[in-house]
Every structure is written in C-alpha cells, then in structure tokens.
Amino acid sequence: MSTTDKAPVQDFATDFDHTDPSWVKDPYPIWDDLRQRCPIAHTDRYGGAWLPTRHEDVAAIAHDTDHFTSWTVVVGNGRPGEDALPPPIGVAPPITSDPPFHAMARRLLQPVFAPKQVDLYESYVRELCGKLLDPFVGGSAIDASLDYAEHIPVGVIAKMLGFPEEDGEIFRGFVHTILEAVDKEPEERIEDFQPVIDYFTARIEEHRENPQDDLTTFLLEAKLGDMELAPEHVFGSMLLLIVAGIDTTWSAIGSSIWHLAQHPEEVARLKSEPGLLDTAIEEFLRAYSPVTMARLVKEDMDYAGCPMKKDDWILLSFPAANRDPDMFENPDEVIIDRKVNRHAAFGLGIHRCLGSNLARMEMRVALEEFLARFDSFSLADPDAVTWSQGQVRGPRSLPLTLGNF
C-alpha cells in the first residue's frame, strides 16, 4: 500500500501517520497541538506506533536503553523477521546495536569522524560547492536542493568509502527507498532493497582485491578485539553512512537555505557578520531538525500512562523535541543568535550522531560559499517547494529566483 492509498488522518492523537500530505507539508502545527492536549499520540498504522512530543519524554526514551532498543530504527510496515540480523549488531551498527555490543562498534568508529579527521575534507567539499555552484552565477534561478544541497553529501560520503563519485545517482536512490519508500509492504521494501545489497556486495569485493586509503578498507581490516569484523557488520556501518550521512546533511543544508531566501535581512547580515554563521547554523539545526529516529518497546510495559506492547514502534522525534516552550524560550521563532541552544538535532543518548563534526562542516561550507555567490535570492513560488515524507525532513525541490527580492 502506498500513501495515495491510505485514507488521510483525521485525528493525529489516534491515528498519526508521518507520510500523511498534512504532516510532510508542514508538521509543526501538528506537534504544538498534539504537545498540548496528548503529547504521546498513537496509531496503529505500521503496527501500532508511539509519538512522542515533549522533549522530556523524548529524551527519556532516547535514553532508556532498558525498555527500548534501537534494533532498527527507521518505521515501516512489519517488523524485522526471524531472518534479520539480530541484535547486538542489527541492521547498521552502531545506530542500530543495543548496550554493550554498541559502545565497541561506536568506539571502532569514532576516530573516522573526529575533528581532525574532517578538517581533512573541507577543501573537498569547498571545491565542490564551487563547481555546483558556479554555472549559476549571473543567473536568474537555482534548485537549491536538486542543483546543489543533495550533491554535497552524496560526494562526501563517496569519497570517504572510496566509491565511485558518478555513483551520486544510485546513492541518492537508496535513500528513497530505505527512508521514503516506509509505506510499502515488506515484500516490496525487501525486493526494493536488494539493489543495495547488490551494490555494496561488489563495492565490498573490489576493496577486498584491492585495499585503498578509505572508509571501505578501514572496515574490512578492523577488528572488535581480536575478532575481525563479521560482514553483517562491515555491511550494516557503510549502509548507515547512506542512512545516516546524506539525506540529514542535504536536508539540513535545503531547509537552511530555504529558510535564508524568505529572509533578506537576514542574508544580509550573515554577510556582514560572518562569524555569525556557526550560531546561525546551530539555530537551523534546532529550528528545522531534519532527523527523527525510532525504537522499539522491548517488552510490554507502561510508559507515563500509555500500554505500549512489545515491538510498538516509538517515533521518536527530535525536531518536536526542539520545538517544545518547556525548553526553548520563543520555540517558533528563527533567532540566528539564539545564545542558549542546547538543541537535540544530533539526537540524544548513547546514540547521539557520530557524524555531527562532519555534518556541521558540510553545512557551513555548503552555506558560506552560496552567500558568497549570490547577493540575493527568493522562492521562485513558495507552492513550489516539496518535501521530503518519512523520518528526514528536508526540501527537495527547492526553486530560487536569483537577483534582487
């Protein structure tokens, strides 16, 4: 069943659906509303799911690493099978691997995003920008997302598994099927998905014939003490970087800049101001999260009054969290200079996103090189502007009119 097949939700406390039109279109009315009179909705879509929307349920829940597990983490029709990758590992360790096998596999990657390790590919991603960009200058209209937002972290995260860069394509594919296509049934979603495994079956093979200096390589000679890594695992960490690498940055990057072309006053003081930029950054973070996650109830239980049963879905959302006035003064408000912004963008918990240096880099240089080009820059037709449906919020078409508003 997809979504034009399903009746529309007429009661998000009873009936939520996170691919309903209303909710990809604009969700924040909804979270505010359901934060007010049930602020943990339920439905029984996908098999019975739980929302979450006060960022104190949510941050317990993140945390609760008892009574949830994060064995898969992206909701969808079914549940995994007696055939998936059990736990500890599940399907892309570490995100998706329990206490304590995930600390060794979080721990294994870590140094791959630390600062310094990043440092290493901002020239990358400034030249990249640069050549999406500058066919552009001196023109009249852009695709913030389609002509540049999306093809920053699908060259990035090539180039850090060592994969071919004309494979943007594929990778951009991938991402709808395992974070769009939700409202499929499992057969079709394991059908859809076998591309994937096909993909990085050969990409694993060929770094086994011939070792680079990459990501890909790292993982295949790694070890979790003396044990070397089991192939579930190489494959689950390379599929989360697709997971978890390219549509959060490229989403972050498209609503930033969407944001930014409804307001001049504002590009221009980023201009003027630069070393604003980094606060601004962390306030379209909080603003327009991108990412929202999933656990599962371990066993059944009751959590703040709701009956949650075992293997109940928990949406847990992040970008509701950052909306909640019990934790932001002025929640809906954009304050590029907000002063206290202790936001949950990057999630919360031991799951925390390994990749926030990165993604934090690739935002910054992905904005500082489209406000140097471009002196002005508007929606070219607000209707225009499509959204992304599941767990990553972001534009995906995101038409500009360059020149003066």
Contents of the next structure:
Amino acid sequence: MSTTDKAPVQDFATDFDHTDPSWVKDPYPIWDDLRQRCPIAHTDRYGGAWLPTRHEDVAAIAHDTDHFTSWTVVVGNGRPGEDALPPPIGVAPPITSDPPFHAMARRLLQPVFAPKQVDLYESYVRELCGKLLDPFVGGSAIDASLDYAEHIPVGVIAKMLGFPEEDGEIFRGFVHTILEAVDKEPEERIEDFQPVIDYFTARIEEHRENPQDDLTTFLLEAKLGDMELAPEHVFGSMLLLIVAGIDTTWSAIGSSIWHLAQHPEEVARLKSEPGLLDTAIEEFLRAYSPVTMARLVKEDMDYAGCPMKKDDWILLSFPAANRDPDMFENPDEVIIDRKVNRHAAFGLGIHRCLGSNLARMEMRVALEEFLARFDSFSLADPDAVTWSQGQVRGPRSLPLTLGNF
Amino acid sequence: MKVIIDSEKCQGHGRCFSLAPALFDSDDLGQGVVIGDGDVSPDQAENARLAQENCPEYAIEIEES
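Can I get the form predicted together with the partner chain as well, since the one above is the form predicted on its own?
The next block holds the full complex; its first chain is the one shown before.
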C-alpha cells in the first residue's frame, strides 16, 4: 500500500500518521495542537503506535530502556522477523541494541567518532564543498539540496567506510528503501532490501581480501572481548552508518540553508560575525531537528495514562520535544544567537547520536563554504521546495536564486 | 567556583567542551571531562554557566565557593 492509498488523517490525536501529506508539509502546528490537548497521541496504523509531543515525555522514554526497546527504530507495518538478531543486539548495532550489549557495541565505535578523530575529515569536507559549489559561482541558480547538501555526507561516509565515492547514488537509493518507503508491506520491503545486502556483501568481501585503513576493515578486525564481531553485526553497523550518516546530515544542512534563504539579514549577520555560526547551527538543529527515532513497548503497561501494549511503537519525536514551550522560550522562533539551548536534536540517553560531532562539523563547513561563495540567495519558488517523508525531515529539493543583490 | 561532570549522566553530546574549551575537554571516546580540578577562574564563570545551561543531559554541576 502506498501513501496515496491511505485514508487521510482526520484527527492526529487518535489516528496520527507521520507519512500523511499534511505532516510532511508542515508538522509543527500538528505537534503544537497535540501538545496542548493529549499530549501523547495514538494511532492504530502501523499495528499501533504512540506519539509523545512534550519534551518531558520524550526525554523520559528515551532514558527508560527498561520499558522500551530499541530493537528497531524505524516505524513500519511489520515488526522485526525471526531473521533479525534478537534483542539486545538488533539489526544495526548499537542503535538497535539495548543494555547491556549496547554499551559494548557503542564503545567499539565511539573512538572513531570522537571530536579529535572527526576533525581529521574537516579538510576533506571543505575540499568537497568547494568542488560542489565552484561551478555555481557567478551563476544565478542552484538546488541547495540536490546539487549540494546531499553530496556532502555521502562523500564523507563513503570515505570513512572505504567505498567508491561514485557509489553515492547507490547509497541514496538504500536510504530511500530503508527510511522513506515505510508504508510498503513487509514482503515488499524485504524484496527491496536484497540489493542492499548484495552491495554490502561485495564490499565486505573486497575488504576481507584487501584490508584497508578504513572503517570497514576496522569493523572486520574489531573484537568484543576475544570474539570477532558476528557477520550480521559488521553488516548492521555498516548499514547504520549509511542510513544514520547520510540523509540526516543532508537534511540538517538543507534546512539551515532553507532558513537562511528566507532571512537575508541573518546571512549578513553571519558573514560579519562568523563566530556566531556555531550558536546558529545549534538553533537550526533545535528548530529543524531532522531525526525522529522509534522504540517498541516491551510489555503491556500504563504510561502516563496511556494503555500501551507489547510491540506498540513509540514515535520518539525529538523535533517535537525541541518545539515544546515548556522547555524553550518562543520555541517557534528561530533565534540564531539563542544562548540557552538544551536541545535534543541528537537524541537523549544512551543512544545519543554517535555521529553528532561529525554532523556538526559537516554542517559548519558546509555553511561556511556556502556563505563564503554567495552574497545573497533566496528561494526560487517557496512552493517548489519538497520535504522528505518518514522519520528524517529535510528539504529534498531546494531551488535557490543566487545573486549579488 | 568549580565545575563537575556527572559521568553517569554524560552521553558525550559535546556541548561543554565546545562552549567552554578552557574548562572541559573530550576523552578518547568523546565523553566530556573536566580539565584539571575543575576550578573556574572569574573570566570563565560565564562559560561555565553556558556549558551547564546547554547540557542536554543536565550532567554539569557548578559548586559555588
């Protein structure tokens, strides 16, 4: 069943659907409304799901690994089948792992994404951004999503994993298969997934034969205690990097440029006060948080008056939490010098985004290079901007008019 | 004035060492660590508060002397 076959949502409090066109277009008023009257919405769609909209509830659930499992983190029509690695491991460790296994799987990858390691990729990112943008200098138009933002994380992740840079198009197809096509039936999704398996298997074999100084070889040689990682673990972690590392950062860069394209006074300010960019990036991350996660309810329970059933989904909306007026003053206003900004764009608790340092670096370099080349830019046509569907939100088409006006 | 990181709460968001690099650093895993014994000189007091107020996990404590 595709989105177009589905009944439109009448009331998001009792029948929400995060793939509904109205949500895809503009989810913020929906969350504001739910926050005031629910504040945890429910739907029978996807086999049953709950949607907390207040920061307090999102934070509590994110921290509560006793009652909620991360076994799968993308809401779909099915639940993990018998082929999936069982909890506490899950299909893509460590994001799909629960304690106590989670800590081991995460610790293994943490050094790779620590700030000092991530900094080593900065010059590569800067060079890549320059290569992407230079052909547009002096021109009058660019699609900041298709021509620019989407290529940056693809290049970085390919470089980290030691995959051919020209395979970017293939990765983007995988991301769509996994993240955007959530409303397909489980059988169809398994069929769609086969090329992903084949591609990774080929890259793993190449690296087994010819070890390289990259993350793929690192995973193949990594040990948990005395044990090599299970092949499913290696596969799952690589999959995680592709899925979590690409359209998330692409979205964050795209949303930031989308915002700036409508606020020339902020562009001017960031050009004259480059030291403000880090603060502005945190505000873009808060206001346009790209990533919503999911949990499954472990056992029947009552949570804040909600009768949750085993295997119900929780759509864990960090973006909604980041617009909660109880947590942020004027939450719907983007204030690029907002000083106090305890946002949860990278999640909360043990699953804090492993790549947050990398994402921030990519955002900073991408915006610096963009601002350095263009004095002014605006939306070519606000209605031509399209937004992704699913749990990662960002502009997928972002046509801009460039000019020196 | 002294800053302390509650390592049970810290999840390595990195806000503290970005906002107050004179007071905090990251370890090899990317977790926040206090530099030295955490004493805050008067010129760093504002950065200490900024780090505290931006930690998503409420992991930073400030002890006033």
